[in-house]
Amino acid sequence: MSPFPIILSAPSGGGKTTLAKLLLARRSDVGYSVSCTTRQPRGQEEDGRDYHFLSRTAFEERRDAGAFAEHAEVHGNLYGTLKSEVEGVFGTGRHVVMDIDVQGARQFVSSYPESVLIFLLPPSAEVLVSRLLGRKTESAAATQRRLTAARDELAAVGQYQYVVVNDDLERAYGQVASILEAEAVRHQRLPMVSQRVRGLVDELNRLILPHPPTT
(Lines of atoms letter the chains of each structure in order from A and count residues from 1; the text may use other names and numbers.)
(Lines give C-alpha, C1' and ligand atoms only; values in the text may rest on other atoms or scores of the structure.)
Protein backbone atom coordinates (compact mmCIF):
# COMPACT_ATOMS: atom_id res chain seq x y z
CA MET A 1 0.00 0.00 0.00
CA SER A 2 1.29 3.44 -0.92
CA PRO A 3 0.94 6.15 1.75
CA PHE A 4 -1.11 9.21 0.89
CA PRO A 5 -1.92 12.63 2.37
CA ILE A 6 -5.04 13.19 4.48
CA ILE A 7 -6.04 16.84 4.49
CA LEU A 8 -8.35 18.15 7.20
CA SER A 9 -9.81 21.58 6.53
CA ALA A 10 -12.31 23.61 8.50
CA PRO A 11 -13.08 27.21 9.38
CA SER A 12 -11.07 28.52 12.35
CA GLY A 13 -12.54 26.86 15.41
CA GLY A 14 -13.77 23.89 13.39
CA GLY A 15 -11.58 21.43 15.30
CA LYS A 16 -9.19 20.33 12.55
CA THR A 17 -6.07 20.59 14.71
CA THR A 18 -7.67 18.71 17.61
CA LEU A 19 -8.79 15.91 15.31
CA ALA A 20 -5.39 15.69 13.62
CA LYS A 21 -3.71 15.32 17.01
CA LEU A 22 -6.15 12.56 17.95
CA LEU A 23 -5.36 10.63 14.78
CA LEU A 24 -1.65 10.93 15.50
CA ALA A 25 -2.07 9.78 19.09
CA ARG A 26 -4.13 6.71 18.22
CA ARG A 27 -2.79 5.48 14.89
CA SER A 28 0.70 4.23 14.15
CA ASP A 29 0.13 4.41 10.38
CA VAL A 30 -0.20 8.20 10.40
CA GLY A 31 2.51 10.83 10.63
CA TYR A 32 2.39 14.61 10.84
CA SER A 33 3.86 17.10 8.43
CA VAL A 34 4.83 20.05 10.60
CA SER A 35 3.81 23.25 8.81
CA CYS A 36 5.61 26.57 8.76
CA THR A 37 4.04 29.84 9.85
CA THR A 38 4.99 33.43 10.49
CA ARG A 39 2.48 33.85 13.32
CA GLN A 40 3.52 33.86 16.95
CA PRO A 41 3.20 30.68 19.06
CA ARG A 42 0.02 30.30 21.11
CA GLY A 43 -0.10 28.90 24.61
CA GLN A 44 2.10 25.81 24.93
CA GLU A 45 2.97 25.53 21.23
CA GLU A 46 6.57 24.58 20.52
CA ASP A 47 8.75 25.27 17.51
CA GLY A 48 9.33 22.12 15.48
CA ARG A 49 6.47 20.25 17.14
CA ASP A 50 3.35 22.31 16.46
CA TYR A 51 4.81 24.53 13.73
CA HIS A 52 8.10 25.72 12.37
CA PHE A 53 7.83 29.34 13.47
CA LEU A 54 9.66 31.46 10.90
CA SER A 55 10.25 35.12 10.32
CA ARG A 56 8.50 36.52 7.28
CA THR A 57 11.85 36.89 5.51
CA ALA A 58 12.82 33.26 6.18
CA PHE A 59 9.43 32.04 5.01
CA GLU A 60 9.60 34.05 1.79
CA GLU A 61 13.08 32.74 1.03
CA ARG A 62 11.82 29.14 1.24
CA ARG A 63 8.75 30.01 -0.81
CA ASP A 64 10.81 31.62 -3.57
CA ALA A 65 13.09 28.55 -3.63
CA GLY A 66 10.07 26.31 -4.33
CA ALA A 67 10.35 24.46 -1.02
CA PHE A 68 6.62 24.48 -0.26
CA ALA A 69 3.96 22.06 -1.50
CA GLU A 70 1.47 24.75 -0.58
CA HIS A 71 1.52 28.16 1.02
CA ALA A 72 -1.01 30.84 1.76
CA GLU A 73 -1.57 34.03 3.66
CA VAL A 74 -4.29 33.65 6.26
CA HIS A 75 -5.40 36.43 8.59
CA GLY A 76 -2.21 38.36 7.86
CA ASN A 77 0.16 35.46 8.54
CA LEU A 78 1.93 33.12 6.13
CA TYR A 79 1.48 29.35 6.35
CA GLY A 80 3.06 26.61 4.28
CA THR A 81 3.88 22.90 4.05
CA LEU A 82 7.41 21.90 3.16
CA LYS A 83 7.76 19.19 0.54
CA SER A 84 10.65 17.77 2.55
CA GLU A 85 8.35 17.27 5.56
CA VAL A 86 5.78 15.39 3.47
CA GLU A 87 8.35 13.16 1.81
CA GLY A 88 9.96 12.49 5.16
CA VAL A 89 6.75 11.00 6.53
CA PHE A 90 6.12 9.01 3.35
CA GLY A 91 9.63 7.61 3.74
CA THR A 92 8.55 5.93 6.98
CA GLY A 93 5.61 4.23 5.20
CA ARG A 94 3.01 6.33 6.98
CA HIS A 95 0.19 8.49 5.67
CA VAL A 96 0.58 12.25 6.14
CA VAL A 97 -2.17 14.01 8.08
CA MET A 98 -2.36 17.79 7.82
CA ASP A 99 -4.71 20.47 9.03
CA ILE A 100 -4.59 23.20 6.42
CA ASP A 101 -6.97 25.85 5.15
CA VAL A 102 -8.94 25.84 1.92
CA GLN A 103 -6.37 27.90 0.00
CA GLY A 104 -3.56 25.56 0.97
CA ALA A 105 -5.57 22.45 0.16
CA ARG A 106 -6.16 23.61 -3.41
CA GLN A 107 -2.44 24.08 -3.98
CA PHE A 108 -1.43 20.89 -2.22
CA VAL A 109 -3.64 18.71 -4.41
CA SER A 110 -1.85 20.06 -7.47
CA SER A 111 1.38 18.57 -6.12
CA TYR A 112 -0.21 15.48 -4.52
CA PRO A 113 -3.35 14.54 -6.50
CA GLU A 114 -3.72 11.32 -4.48
CA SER A 115 -4.70 13.37 -1.42
CA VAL A 116 -7.85 12.59 0.55
CA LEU A 117 -9.76 15.79 1.31
CA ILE A 118 -11.99 15.97 4.39
CA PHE A 119 -13.90 19.12 5.40
CA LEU A 120 -14.98 19.43 9.03
CA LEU A 121 -18.18 21.33 9.63
CA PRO A 122 -19.03 22.89 13.01
CA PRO A 123 -22.47 21.84 14.30
CA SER A 124 -23.66 25.46 14.31
CA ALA A 125 -22.48 29.04 13.91
CA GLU A 126 -22.98 29.56 17.65
CA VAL A 127 -20.58 26.73 18.47
CA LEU A 128 -18.01 28.10 16.04
CA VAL A 129 -18.15 31.56 17.60
CA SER A 130 -17.95 30.07 21.10
CA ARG A 131 -14.82 28.10 20.20
CA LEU A 132 -13.13 31.17 18.76
CA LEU A 133 -13.97 33.33 21.74
CA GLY A 134 -12.83 30.57 24.10
CA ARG A 135 -9.28 30.83 22.78
CA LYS A 136 -8.86 34.30 24.30
CA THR A 137 -5.71 34.73 22.22
CA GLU A 138 -6.88 37.31 19.69
CA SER A 139 -8.44 40.73 19.52
CA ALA A 140 -12.09 41.29 18.68
CA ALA A 141 -11.04 42.56 15.25
CA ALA A 142 -9.04 39.38 14.57
CA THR A 143 -11.99 37.24 15.61
CA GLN A 144 -14.23 39.15 13.22
CA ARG A 145 -11.76 38.51 10.40
CA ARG A 146 -11.83 34.80 11.17
CA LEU A 147 -15.63 34.75 11.11
CA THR A 148 -15.65 36.48 7.73
CA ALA A 149 -13.11 33.98 6.42
CA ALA A 150 -15.19 31.09 7.81
CA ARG A 151 -18.18 32.24 5.81
CA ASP A 152 -16.08 32.26 2.63
CA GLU A 153 -14.40 28.92 3.39
CA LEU A 154 -17.75 27.17 3.76
CA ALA A 155 -18.39 27.86 0.08
CA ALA A 156 -15.49 25.49 -0.76
CA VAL A 157 -17.09 22.39 0.77
CA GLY A 158 -17.97 21.05 -2.68
CA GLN A 159 -14.28 20.71 -3.52
CA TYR A 160 -13.82 18.07 -0.80
CA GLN A 161 -14.42 14.35 -1.16
CA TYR A 162 -15.77 13.93 2.37
CA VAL A 163 -17.63 16.10 4.87
CA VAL A 164 -17.71 15.31 8.60
CA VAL A 165 -19.82 17.27 11.09
CA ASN A 166 -17.67 17.80 14.17
CA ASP A 167 -20.46 17.91 16.77
CA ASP A 168 -18.92 15.10 18.83
CA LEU A 169 -15.17 14.55 18.77
CA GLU A 170 -15.27 10.76 19.16
CA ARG A 171 -17.87 10.35 16.44
CA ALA A 172 -15.95 12.68 14.12
CA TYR A 173 -12.75 10.73 14.82
CA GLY A 174 -14.49 7.45 14.03
CA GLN A 175 -15.75 8.77 10.70
CA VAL A 176 -12.36 10.12 9.68
CA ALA A 177 -10.68 6.84 10.69
CA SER A 178 -13.22 4.92 8.59
CA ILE A 179 -12.47 7.14 5.61
CA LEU A 180 -8.76 6.43 6.02
CA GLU A 181 -9.35 2.68 6.21
CA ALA A 182 -11.51 2.69 3.07
CA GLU A 183 -9.09 4.85 1.10
CA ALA A 184 -6.17 2.61 2.04
CA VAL A 185 -7.73 -0.32 0.16
CA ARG A 186 -8.91 1.65 -2.85
CA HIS A 187 -7.98 -0.26 -5.99
CA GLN A 188 -5.80 2.51 -7.37
CA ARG A 189 -3.72 2.68 -4.17
CA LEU A 190 -2.78 -1.00 -3.98
CA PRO A 191 0.49 -1.73 -5.77
CA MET A 192 0.61 -4.48 -8.41
CA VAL A 193 -3.11 -5.32 -8.11
CA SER A 194 -3.39 -6.04 -11.82
CA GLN A 195 -0.41 -8.38 -11.70
CA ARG A 196 -1.84 -10.24 -8.73
CA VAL A 197 -5.22 -10.61 -10.42
CA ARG A 198 -3.60 -11.96 -13.58
CA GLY A 199 -1.72 -14.50 -11.48
CA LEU A 200 -4.95 -15.68 -9.83
CA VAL A 201 -6.67 -15.98 -13.20
CA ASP A 202 -3.78 -18.03 -14.59
CA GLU A 203 -3.92 -20.38 -11.61
CA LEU A 204 -7.67 -20.82 -11.98
CA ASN A 205 -7.28 -21.52 -15.69
CA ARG A 206 -4.93 -24.37 -14.86
CA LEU A 207 -7.45 -25.80 -12.40
CA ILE A 208 -10.47 -25.54 -14.66
CA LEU A 209 -10.81 -28.72 -16.73
CA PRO A 210 -11.33 -28.14 -20.45
CA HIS A 211 -14.13 -30.72 -20.50
CA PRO A 212 -15.85 -30.96 -17.09
CA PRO A 213 -16.93 -34.50 -16.25
CA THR A 214 -20.62 -35.23 -16.75
CA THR A 215 -22.76 -37.03 -14.22
Given for the second form:
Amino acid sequence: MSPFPIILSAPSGGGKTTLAKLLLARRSDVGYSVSCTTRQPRGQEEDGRDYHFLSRTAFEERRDAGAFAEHAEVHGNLYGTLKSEVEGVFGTGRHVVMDIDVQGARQFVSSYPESVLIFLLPPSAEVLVSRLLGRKTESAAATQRRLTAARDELAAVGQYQYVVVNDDLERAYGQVASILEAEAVRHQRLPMVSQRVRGLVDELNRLILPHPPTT
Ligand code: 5GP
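Moving from the form predicted alone, what structure would you give for the form predicted together with guanosine-5'-monophosphate?
Following is the full complex, with the preceding chain placed first.
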Protein backbone atom coordinates (compact mmCIF):
# COMPACT_ATOMS: atom_id res chain seq x y z
CA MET A 1 0.00 0.00 0.00
CA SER A 2 1.39 3.44 -0.89
CA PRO A 3 1.57 6.01 1.89
CA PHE A 4 -0.98 8.82 1.67
CA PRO A 5 -1.37 12.40 2.98
CA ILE A 6 -3.57 12.95 6.04
CA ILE A 7 -4.89 16.48 6.28
CA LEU A 8 -6.03 17.62 9.71
CA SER A 9 -7.94 20.88 9.76
CA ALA A 10 -9.76 22.62 12.58
CA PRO A 11 -10.38 26.13 13.72
CA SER A 12 -7.55 27.50 15.90
CA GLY A 13 -8.00 25.96 19.32
CA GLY A 14 -9.59 22.86 17.77
CA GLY A 15 -6.79 20.71 19.21
CA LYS A 16 -5.22 19.51 15.96
CA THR A 17 -1.62 20.16 17.00
CA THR A 18 -2.05 18.02 20.13
CA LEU A 19 -3.68 15.25 18.11
CA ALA A 20 -0.99 15.38 15.41
CA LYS A 21 1.71 15.12 18.10
CA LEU A 22 0.00 12.10 19.62
CA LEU A 23 -0.22 10.39 16.22
CA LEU A 24 3.48 10.96 15.64
CA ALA A 25 4.44 9.77 19.11
CA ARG A 26 2.41 6.56 18.88
CA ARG A 27 2.62 5.50 15.26
CA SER A 28 5.77 4.69 13.37
CA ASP A 29 3.89 4.71 10.05
CA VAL A 30 3.27 8.47 10.09
CA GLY A 31 5.59 11.45 9.66
CA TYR A 32 4.94 15.18 9.86
CA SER A 33 5.27 17.81 7.18
CA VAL A 34 6.76 20.88 8.86
CA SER A 35 5.07 23.93 7.31
CA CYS A 36 6.60 27.30 6.52
CA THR A 37 5.10 30.41 8.08
CA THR A 38 5.79 34.12 8.27
CA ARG A 39 4.28 34.41 11.76
CA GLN A 40 6.48 34.80 14.83
CA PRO A 41 7.27 31.71 16.94
CA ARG A 42 4.95 31.24 19.97
CA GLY A 43 6.02 29.97 23.39
CA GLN A 44 8.26 26.90 23.11
CA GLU A 45 8.01 26.61 19.33
CA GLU A 46 11.25 25.71 17.57
CA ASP A 47 12.33 26.55 14.06
CA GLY A 48 12.51 23.42 11.92
CA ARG A 49 10.45 21.33 14.37
CA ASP A 50 7.14 23.18 14.71
CA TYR A 51 7.48 25.39 11.65
CA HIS A 52 10.10 26.76 9.33
CA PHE A 53 9.84 30.41 10.40
CA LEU A 54 10.54 32.60 7.38
CA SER A 55 10.55 36.28 6.56
CA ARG A 56 7.88 37.35 4.08
CA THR A 57 10.57 37.80 1.41
CA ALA A 58 12.04 34.33 1.97
CA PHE A 59 8.51 32.86 1.86
CA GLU A 60 7.68 34.66 -1.37
CA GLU A 61 10.92 33.51 -2.98
CA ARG A 62 10.06 29.88 -2.27
CA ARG A 63 6.50 30.42 -3.44
CA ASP A 64 7.66 31.99 -6.71
CA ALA A 65 10.12 29.14 -7.25
CA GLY A 66 7.15 26.71 -7.06
CA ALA A 67 8.41 25.04 -3.88
CA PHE A 68 4.97 24.82 -2.22
CA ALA A 69 2.39 22.08 -2.68
CA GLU A 70 -0.11 24.63 -1.30
CA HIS A 71 0.05 27.99 0.42
CA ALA A 72 -2.43 30.41 1.93
CA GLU A 73 -2.74 33.56 3.96
CA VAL A 74 -4.21 32.70 7.36
CA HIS A 75 -4.87 35.28 10.11
CA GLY A 76 -2.71 37.81 8.25
CA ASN A 77 0.34 35.53 7.89
CA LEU A 78 1.52 33.29 5.08
CA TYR A 79 1.61 29.52 5.55
CA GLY A 80 2.70 26.84 3.11
CA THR A 81 3.54 23.17 2.71
CA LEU A 82 6.83 22.47 0.95
CA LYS A 83 6.68 19.74 -1.71
CA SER A 84 10.09 18.61 -0.42
CA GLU A 85 8.63 18.00 3.10
CA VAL A 86 5.81 15.85 1.75
CA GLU A 87 8.02 13.87 -0.60
CA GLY A 88 10.66 13.50 2.13
CA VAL A 89 8.18 11.76 4.44
CA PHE A 90 6.81 9.62 1.59
CA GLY A 91 10.41 8.67 0.83
CA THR A 92 10.60 6.99 4.24
CA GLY A 93 7.45 4.98 3.42
CA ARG A 94 5.27 6.77 5.96
CA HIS A 95 1.95 8.61 5.65
CA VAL A 96 2.29 12.39 5.89
CA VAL A 97 0.28 14.21 8.56
CA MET A 98 -0.39 17.84 7.78
CA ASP A 99 -1.99 20.55 9.85
CA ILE A 100 -3.32 22.96 7.25
CA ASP A 101 -6.19 25.38 6.93
CA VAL A 102 -9.28 24.86 4.77
CA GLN A 103 -7.99 26.89 1.79
CA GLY A 104 -4.70 24.97 1.81
CA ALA A 105 -6.56 21.65 2.05
CA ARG A 106 -8.56 22.49 -1.08
CA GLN A 107 -5.38 23.31 -3.07
CA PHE A 108 -3.46 20.34 -1.75
CA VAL A 109 -6.12 17.85 -2.77
CA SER A 110 -5.97 19.01 -6.36
CA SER A 111 -2.32 17.84 -6.53
CA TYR A 112 -2.74 14.85 -4.17
CA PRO A 113 -6.27 13.50 -4.73
CA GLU A 114 -5.46 10.40 -2.66
CA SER A 115 -5.42 12.59 0.50
CA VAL A 116 -7.52 11.74 3.53
CA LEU A 117 -9.30 14.82 4.85
CA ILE A 118 -10.22 14.98 8.52
CA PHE A 119 -11.94 17.95 10.16
CA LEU A 120 -11.68 18.22 13.94
CA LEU A 121 -14.61 19.90 15.62
CA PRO A 122 -14.30 21.42 19.08
CA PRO A 123 -17.02 20.06 21.41
CA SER A 124 -18.41 23.57 22.00
CA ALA A 125 -17.76 27.25 21.37
CA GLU A 126 -16.84 27.66 25.07
CA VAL A 127 -14.09 25.05 24.77
CA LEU A 128 -12.78 26.65 21.58
CA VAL A 129 -12.67 30.10 23.16
CA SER A 130 -11.08 28.88 26.38
CA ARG A 131 -8.38 26.97 24.45
CA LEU A 132 -7.62 30.12 22.48
CA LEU A 133 -7.59 32.39 25.53
CA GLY A 134 -5.58 29.80 27.47
CA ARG A 135 -2.69 30.33 25.09
CA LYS A 136 -2.09 33.82 26.47
CA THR A 137 0.47 34.26 23.71
CA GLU A 138 -1.68 36.36 21.43
CA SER A 139 -2.89 39.93 21.54
CA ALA A 140 -6.61 40.65 21.98
CA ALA A 141 -6.79 41.69 18.33
CA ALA A 142 -5.14 38.45 17.17
CA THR A 143 -7.57 36.42 19.32
CA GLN A 144 -10.52 38.26 17.78
CA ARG A 145 -9.14 37.53 14.31
CA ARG A 146 -8.85 33.84 15.13
CA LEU A 147 -12.43 33.71 16.49
CA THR A 148 -13.77 35.27 13.31
CA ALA A 149 -11.66 32.89 11.21
CA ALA A 150 -12.90 29.93 13.30
CA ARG A 151 -16.48 30.81 12.42
CA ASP A 152 -15.58 30.95 8.70
CA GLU A 153 -13.54 27.73 8.80
CA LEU A 154 -16.48 25.81 10.30
CA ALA A 155 -18.39 26.56 7.10
CA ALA A 156 -15.87 24.48 5.10
CA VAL A 157 -16.58 21.23 6.96
CA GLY A 158 -18.47 19.92 3.90
CA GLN A 159 -15.26 19.48 1.90
CA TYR A 160 -13.91 16.92 4.43
CA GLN A 161 -14.45 13.15 4.29
CA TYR A 162 -14.32 12.63 8.07
CA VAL A 163 -15.42 14.72 11.04
CA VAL A 164 -14.05 13.95 14.49
CA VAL A 165 -15.36 15.75 17.57
CA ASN A 166 -12.41 16.49 19.80
CA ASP A 167 -14.13 16.32 23.19
CA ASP A 168 -11.80 13.72 24.61
CA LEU A 169 -8.27 13.38 23.24
CA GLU A 170 -8.06 9.58 23.56
CA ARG A 171 -11.41 9.09 21.89
CA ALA A 172 -10.51 11.45 19.06
CA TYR A 173 -7.14 9.70 18.69
CA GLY A 174 -8.91 6.33 18.52
CA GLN A 175 -11.22 7.57 15.78
CA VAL A 176 -8.39 9.02 13.71
CA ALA A 177 -6.39 5.78 14.12
CA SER A 178 -9.44 3.80 12.91
CA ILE A 179 -9.75 6.09 9.88
CA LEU A 180 -6.10 5.37 9.00
CA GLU A 181 -6.59 1.60 9.35
CA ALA A 182 -9.64 1.67 7.09
CA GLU A 183 -8.06 3.98 4.52
CA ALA A 184 -4.99 1.73 4.32
CA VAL A 185 -7.16 -1.14 3.00
CA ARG A 186 -9.18 0.89 0.54
CA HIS A 187 -9.35 -1.09 -2.68
CA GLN A 188 -7.77 1.68 -4.78
CA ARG A 189 -4.78 1.95 -2.44
CA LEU A 190 -3.88 -1.75 -2.53
CA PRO A 191 -1.39 -2.66 -5.21
CA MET A 192 -1.83 -5.82 -7.25
CA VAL A 193 -5.31 -6.72 -6.03
CA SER A 194 -6.34 -7.89 -9.48
CA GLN A 195 -3.13 -9.92 -9.85
CA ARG A 196 -3.73 -11.56 -6.49
CA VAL A 197 -7.36 -12.31 -7.33
CA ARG A 198 -6.35 -13.74 -10.72
CA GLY A 199 -3.94 -16.09 -8.96
CA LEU A 200 -6.72 -17.26 -6.62
CA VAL A 201 -9.12 -17.77 -9.51
CA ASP A 202 -6.50 -19.78 -11.46
CA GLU A 203 -5.95 -22.00 -8.45
CA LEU A 204 -9.69 -22.51 -7.98
CA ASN A 205 -10.06 -23.30 -11.67
CA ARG A 206 -7.54 -26.10 -11.27
CA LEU A 207 -9.51 -27.48 -8.33
CA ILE A 208 -12.93 -27.25 -9.94
CA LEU A 209 -13.52 -30.44 -11.92
CA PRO A 210 -14.87 -30.05 -15.47
CA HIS A 211 -17.49 -32.78 -14.83
CA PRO A 212 -18.42 -32.71 -11.18
CA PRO A 213 -19.15 -36.21 -9.82
CA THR A 214 -22.86 -36.92 -9.60
CA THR A 215 -24.11 -38.32 -6.33
P1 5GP B 1 -1.09 28.52 13.96
O2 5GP B 1 -0.55 29.88 13.66
O3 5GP B 1 -2.10 28.53 15.06
O4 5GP B 1 -0.02 27.49 14.16
O5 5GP B 1 -1.88 28.05 12.66
C6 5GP B 1 -2.87 28.89 12.14
C7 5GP B 1 -3.57 28.21 11.01
O8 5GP B 1 -2.69 27.98 9.93
C9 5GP B 1 -4.18 26.85 11.36
O10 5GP B 1 -5.50 26.80 10.83
C11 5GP B 1 -3.29 25.88 10.65
O12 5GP B 1 -3.99 24.72 10.27
C13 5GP B 1 -2.87 26.68 9.45
N14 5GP B 1 -1.65 26.18 8.85
C15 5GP B 1 -0.53 25.71 9.47
N16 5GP B 1 0.37 25.30 8.57
C17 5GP B 1 -0.19 25.51 7.35
C18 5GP B 1 0.24 25.26 6.01
O19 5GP B 1 1.33 24.77 5.74
N20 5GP B 1 -0.62 25.61 5.02
C21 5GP B 1 -1.83 26.16 5.26
N22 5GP B 1 -2.60 26.44 4.22
N23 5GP B 1 -2.28 26.39 6.50
C24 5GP B 1 -1.46 26.07 7.53
